[in-house]
Each structure stands twice: as structure tokens, then as C-alpha cells.
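The chain that follows stands alone, in the form predicted alone, written as C-alpha cells.
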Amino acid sequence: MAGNCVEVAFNKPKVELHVHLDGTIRPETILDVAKKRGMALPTDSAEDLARLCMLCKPATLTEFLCKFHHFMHVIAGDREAIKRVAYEFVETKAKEGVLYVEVRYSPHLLANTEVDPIPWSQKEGDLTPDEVVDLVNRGLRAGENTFRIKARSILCCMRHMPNWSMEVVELCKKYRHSGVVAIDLAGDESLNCEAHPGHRKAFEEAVRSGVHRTVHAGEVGPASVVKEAVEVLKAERIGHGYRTLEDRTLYEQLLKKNMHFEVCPMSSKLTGACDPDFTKHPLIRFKEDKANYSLNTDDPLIFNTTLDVDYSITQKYMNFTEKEFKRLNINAAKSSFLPEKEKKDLLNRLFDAYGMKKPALKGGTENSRDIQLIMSTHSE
């Protein structure tokens, strides 16, 4: 698996904002749960299963999404498995040096009742999307207590299932004080470039209810998807957003708004979102323009990556320095969906870890100009 022989590019605390729970499941866990449930898999080797689930060369977003069919039926519908996966996720991130993480998932894709259609060809059971959220919350909290990092979750609407979206926003509202910090719109934007009215209605409710919002946009779809995400769905962050650069006016507007881009280097190569030559990656432009962005793994199981791998890619091919790694992590903390007090605490922990002077905060956390000023006073 990735990361075994990777040189650590940034051995300091990090913040991760874009990673999918169902794309982080350990092959060993999949095999163990399948055995307990009496389910047959093509192999009983963790290494072989990992290879089956991986994308090893640039493909398409649609091909990437098909990989989940190899293992999601094993985890979905199983209470202990779902809680275990959330707990193990926190353990993995703690080992990667993550101080704070926001992990996302679709509760409907892990349920087997009160969801239409029932996913992964499961037989109807008794695990609802609502209980899935509770199970994930419990697993994350147990992981937090054991591994001493902070983990929060984001609930995903799926582009191809608009009939689920209103329930997703209601679950965000119900569990907003139990670990859920935002709503997302995920799925194959190459097949659905315009948000369905069902998604729009859900995001309107999110705005009315004060639920934070991020949207997968501009990954493989055109810049118009990003424009819709910002102007119609009122996204506060953009998942990926690489194609924003195709619309210069939009890009300049988002730079001025300090819009946060959740960038996933290895993912963007293997889904065909970007040129496979990392020296031509849109992230280089984001860096040059001092844009607000983070580095993330997206789906580590399928992309055979870790945060160390993604950071090493940017160092090796995009000339990232320790100074830039510090800047992007501070921006990630600032752009997190934590309540203001917790966000300030997170920023202070990063400043301490980076040996940086804490800025004077005036009525809220510092903006990107403040961060830029802070960074300019510190050498690489």
C-alpha cells in the first residue's frame, strides 16, 4: 500500500477537509466483516482485495465510482462494521499527523431500509439512514477519545438520487450538535452537470437553517458547475474546483471571495480530472495566486494514497515548501466548519506547532490577508 516508502514532506500537524469515509475502509476490515457475515469475496487476501479496489492508472470519474461495488455491500447494513470503520478512520488520520479532519459520506448508501432504492443489491433490513449517522458519530467519538484528534462529519447528497436530499439536510439539522458540521453534493458530475431541483431545495433549506455547505464541482464538469454551486447552492467551499480556471472571471471572483478549494492531487490524476503530468496541475496556479485551498486524500483506498503521498507529490512536482504547507493548513483550519471558538482553538494549536506568533483576533478568526501577513514574517 501507499506510504510505506514515501519521504515525509511535512512532518507537522495537518488539517484534512475532503475525505470520504467509504473510500478509507481497510481491506483487512472488509475481509473480516465479510467472513463474519458469511459473504463471499473474490479473494481472501488483503493485498489482492486492495489491488482489486485500486485505480492504478488514469481513468474516468465513472470508472472510479464503480470500484465501490467491490466492497460496499459488505459494510452497508452492518451496525458494528459502520461504527468500526469510523473508529479506524480516526486511528488512520491520527497516524498521518492530522489534528482535525472532516470526513464525508452518504448515510443512505450505508442503510438498508427507509431508502429507495436500497443500495448495493441488499435485502431490506432495519438500518435506517438516521441510525447510520448515529453509528458513524459514535465511532468517530470513540476514535477521538482514543487517539486525541478531532473528527467531524459531512453528510452527502448524491447527484443521481435527488429524492434523498431533503432527508440529508434534515439529518444535518438533527445531528448538528453531535458531530455533523455540513452538507455536501457528491457523485458523478459528468452525468449530472446541473443540480436537480431536489438538490436545490435541500440546499435552500440548509441556508435557511444555518447548515454549512460544500459542493463537489469543477472536478470533471465544466466551470459552470462551480458557478452554480456558488451562486445557486450557496456553497462555502468547493470540492476540487480545478475547472474553475476555465472561466477567468469566475476564478477571479472566487479569489476575491477567498473561496476555499478542497484539492486532492492523486485523486485528480486517477479520475482523469486533471492532466496526469503533475507539473501541469491547476494547483500550481492556485499556489501562485495565493488561493485558499487544502490538500486532501479523497478516497485513499481506491487511489492507494495517504496524506504523506499527496504532500510529497506537491513537493516533488509543484515546488511546495514548508512555508506553503503551513499556509495551506492554516487556511484549511480557517475554512473548516467548526464553531468559531473551536476554530480559534484549532488555529492556535497550529500556530504553536508551527512555532508562529499568534495573531490578534478581532471579532473572529483571521482572514486570508491576515494569514498572508503572518506567513510573510516567517522564513521557510
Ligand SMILES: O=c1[nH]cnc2c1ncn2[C@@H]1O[C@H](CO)[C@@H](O)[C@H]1O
Second form
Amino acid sequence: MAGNCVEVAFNKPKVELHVHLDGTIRPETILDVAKKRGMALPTDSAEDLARLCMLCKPATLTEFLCKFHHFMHVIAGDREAIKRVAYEFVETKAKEGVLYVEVRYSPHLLANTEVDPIPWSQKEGDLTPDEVVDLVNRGLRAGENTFRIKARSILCCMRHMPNWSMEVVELCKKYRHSGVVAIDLAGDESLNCEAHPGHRKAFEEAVRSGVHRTVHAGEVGPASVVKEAVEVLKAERIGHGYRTLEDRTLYEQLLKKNMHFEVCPMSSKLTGACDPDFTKHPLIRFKEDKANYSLNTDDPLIFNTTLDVDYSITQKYMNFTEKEFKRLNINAAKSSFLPEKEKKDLLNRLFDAYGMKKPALKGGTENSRDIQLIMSTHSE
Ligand SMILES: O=c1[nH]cnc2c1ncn2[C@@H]1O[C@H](CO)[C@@H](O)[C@H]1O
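Write the structure block of the form predicted in complex with the ligand for the protein whose form predicted alone appears above.
Next comes the full complex, this chain leading.
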């Protein structure tokens, strides 16, 4: 399916919970920043650069992660560029009809000092991970003011960099009142199936200090990674989670717990996480079981997609209906990391937009099946 598909599968307000800021940068912005910084790139055409960054056919997660090497050195270490990327991100999401988004990134991967090792072969500079978070917060806030949607952020620990993780949780705590809502663990789980003690300590601290938690697990790694994410890292949501289905007991437990799965259809095909035949996708099982999940783009720069593409895939190959789109967006809002009051406001906005009567929400404790009930008592 082409990235610039024109068909809009669900033309109503949406909630997106799993998208990487650094996987969403515009090729034009990369070129522009490179020019300003006097950096050479293999091309000065936005189309050619997009093609270079893009995965066209199913690969592996490891190959996919290598794509970031084409552009991260351009943006990392540049204050103006980081703020601009965050601002443009909000514009993109507003155009896609997103009402609320949680965007994630690794502050360390955008810094050039107080980070060991300094990423992307940069020379040491004076941009710390701490200041990166402040810049992204300011870019997102400026975007919110202009484009009138809500954007919050999630800070990523990286599987291969356990020595960064304690700093990540400290940044989550420091910036919890300026837009940061949670901690994540991202990176290559195929090479790091068991969370390093460094990550475990950081997630323990997150629990202790009330920082929300999501973990990339069961994307390409086995169901045991999901089990560890839930039982050890105390994840409240699972990034991807497709391979949970390989452990029936675990899957049933997670259904019962109303665990939220952040599903990324096009991503799951191109990273080799799932069978490229969408009619065999684990999401079909999630839908049949009325699981709690959202639909997300993950890294639209690299998958050459928009949110509409992901919705269209589910409509075309998995028989998703308008009713299911509404249900999953309501579940996404309920599983967001917003404070309860803001969550209720978001839900009310969705109910309005979907032409559904507002149910009496009792502090955000309803589960997926309650939403099911709400859906069935309101005609379309
Ligand atoms: O689908 C994914 N699975 C695991 N890691 C990812 C995925 N997409 C991006 N990143 C990693 O997360 C970092 C912070 O945003 C990215 O730089 C990339 O290394």
C-alpha cells in the first residue's frame, strides 16, 4: 500500500499512543537542517532522501533500526532542529485528525554531551539529554498552541544502553508537569531478550515515583519478553505485543487485566514482526477477543506511511468497521497516560465527535468490556 494513499478509512478524531518522534522527521527538514549546519548528505532531493530512509519490503527489526543512521546525526545536537521537529510533528498529527497523541523518543540519542557514548559519531557539544527534553517539550507546546491538539511525550530507555535508563526515569520525574507522561523501553529486543538490571532498576524507580510505563515487547521477541515486561517491569501498556499470542495462558491473563496493546500494522509487516499477509495478522485475533488496543504509525518516515494507511490496512484486510474504529479509539483514550480529569475530557470529546451519548464515567476504571457495553447501547 502506498504511503500517500488518498482513501481515508476513518475520518473522525483519533488517539495515537505509539509513534517515535525520530521516526517521524520530514525529509525536507533533514535536508534543510543539514544545509544550515553545512553537513553533506548523499542527496539534496527530498524524494531521494525519503527513499533512502524508507523500508520498502519486509526486513528485520535490526535492519529497520539501521535506517536511523541516515539522518539522526543531522538532527542530534541541534537545538533549533529538535524544537522544529517536535513542532512539525504536532502539525502532521493535527492534519491526520489526531486529537491526542503520545510521542516517544530517546533524549540521549538526540544529545551530544553528558551521554556515553556520544551517539551518531558526533563531536562532543553542549546539548545534554536534559535540555533535549526541554526543547521537545517547548516544540510540542508551540505545536499544541498553533494546531489545537494535545501532545504529550514518553521518554525511551534503549535496550542496548542500560546505563542511560536511570537518567531517563529521572528526566520523566523532572518533566512530569511539562508534558512527559511515561517511560518506555525501546530498541532491539531480538538481541536483548531479557531486560538488563539497569532497565529493571529504572522501571522500579518509575513504579516507586508514579511514572507510567510502557514497554516494547513481543514485537519480534518471544512471549517471554511480554511476560517480563508485565511481571518485572510492571508495564501498563505493551508496545506491539503480537507474540503474546504464542503463550495462551499469558494472553488470557492480559485480556483479563485489560492490558492495552499498542498495535502498529504497517510497521509490523516491514520489521518482519508479523506475516506480511495482513489477513493473518494477530490484530484479527485481538479484534475478535475484544482486546484493548490502539492503531499507530510507529515510524512513518521509515515506513513511508500516514495514520490513514494503518487504518486502511485494517479496513481492507481485517474487516474493521467504523464501530470498531470508535471502540479502539475510546480504548486508546482510556489507556492514555493523561491524568484522570484530562482523560475524561478527551473521552467526552470523542463521544461527542462519534455521536455517542456520554456515559457516566466513574473515574476511568471501566475496562474494555464496559466500553463494549457502552458501544452496544448506543446506536451508530
Ligand atoms: O518498532 C520499534 N521497535 C523497537 N525500537 C524502535 C522501534 N521504532 C523505533 N525504535 C527505536 O526507538 C528509538 C527512540 O525513538 C529510535 O531511535 C529507535 O532506535
